[in-house]
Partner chain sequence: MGVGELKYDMSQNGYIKLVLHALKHNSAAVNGVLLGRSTDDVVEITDSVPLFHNHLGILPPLEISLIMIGDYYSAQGLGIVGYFHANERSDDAELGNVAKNIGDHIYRYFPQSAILLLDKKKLEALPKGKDRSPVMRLYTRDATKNWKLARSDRGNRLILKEPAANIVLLDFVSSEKWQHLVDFDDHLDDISKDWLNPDLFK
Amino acid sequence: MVTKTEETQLNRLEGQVENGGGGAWDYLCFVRKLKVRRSDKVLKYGLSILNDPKKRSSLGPEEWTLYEQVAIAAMDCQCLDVAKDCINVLQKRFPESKRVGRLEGMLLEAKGSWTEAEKAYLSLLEDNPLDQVIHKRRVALAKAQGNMSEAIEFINKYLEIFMADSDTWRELAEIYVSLQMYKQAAFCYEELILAQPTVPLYHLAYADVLYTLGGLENLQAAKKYYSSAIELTGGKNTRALFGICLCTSAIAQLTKGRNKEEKDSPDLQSLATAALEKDYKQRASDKVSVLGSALKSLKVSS
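Requested model, single chain only, the form predicted alone:
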């Protein structure tokens, strides 16, 4: 995850290069380090170096890394002729390289040649069944074709081998949510929380899924995870604060006429409401009345 400081530094470098202040290579290196996609800029600045023999030769072995970086950026920008030229240069320099083979598969993807790309990836996996990048490319290939069931199958097979890959667990959870397979998504978020219990985003997403599933037990659990998301963010998670109010309202409807099952509900509800009102007064004072109406419709007030 890119920090605010890193993003500021990247933007400063980009502005410097854009205004003719030099530093294109430093910018490209920093983009690679942060693993961000600014493909239009990478393509522009990368070609400015590759098309200048003097600048290109000064890179030494890093020249080949730049060809790879520009090839990927060119595919993102649908400049497929540029991507092909870069890959051809790499193929001549590294004729047996599996890394170049991945780029060739990606170029087939970019062209929409799904069958040929799948064959290329399967061939690469025969040589190295543990190639994480190729496994993920197959997932991307299935998603690009709208074949979500196949994407889920590929991800599950991948996670059998690389079960500690949090990014892939999150991707699988998001696919399940998009398909309204909420119980499966809940399982994925449980795995993420077990692996990284201090990441508030996972608590929040899990609470959203539990709230969507509904039912008293799920709503009570959702309320707890919204609370943990608030705690982990120092009380500054507006979505989680709304989640507390929504859960409180839904639980009240389900338990109407029964004995009070959550004695702390009014306190937690009033704290969430007060925090929301304070936040809106500070950051969107013109929306305070809208907030009041929304909370009133939930029969929630401070």
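Show the other one: the form predicted in complex with the partner chain, since we just had the form predicted alone.
Next comes a single chain, given without company.
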């Protein structure tokens, strides 16, 4: 996961390189570290270094890492010739390498040769049954062909072995949400919250799924998780604040006519509303009236 600070840093560096201010290698290292997907820029800046013999030799042993990074970026941009060239260079330098074998498999994927790619990955897995990257490539292969049930099956098998891989739990949750399998998505977020209880993103995502599932119990739970997200972010998370308003409104609709003592206190909603109004006044003043009417329509009279 990338923080806002890291993203701003990365964008600033990108702008600097784009405007001829140098720093291409720093940018490429940063992209690798953050594991973000900026393939068009990586391809452009990476090739400018690789195609310049002086710049290339100044990298020393990092040259090969760059070839790998550019190969992957080239595949993402469908520049398969560039990718093939990079892979050839790596093959000459590291014959019999499994890491290069992985890249060859990815090239087959990029070409759309699904069966050959699957064969390549399976043979690599025979010698390295615990290679996490190859397992994930098989999931990507299934997803690329639109075979979501197979992708889910592979991910579940992977998680039986690598159950601490939070990125994969998140990927699984996203797939479940896209298929409207909300109960299963909720399970994934529960695992994530158990493993890392202080990451507000998981509380927020869990609350969103609970709200989508609906029903009084889920809405009340959602409200709790929006609250914990607010606490973990110091009250600065717009989505969680809106979530409180939505939950309060939906709960009030469901409990209309019930005993007043059973109803939630309105304090939480008014606090959330006030926080939103204050923030919009400061940072999105032209949207204050639209916010006002939206919040008004969410207030259900008790």
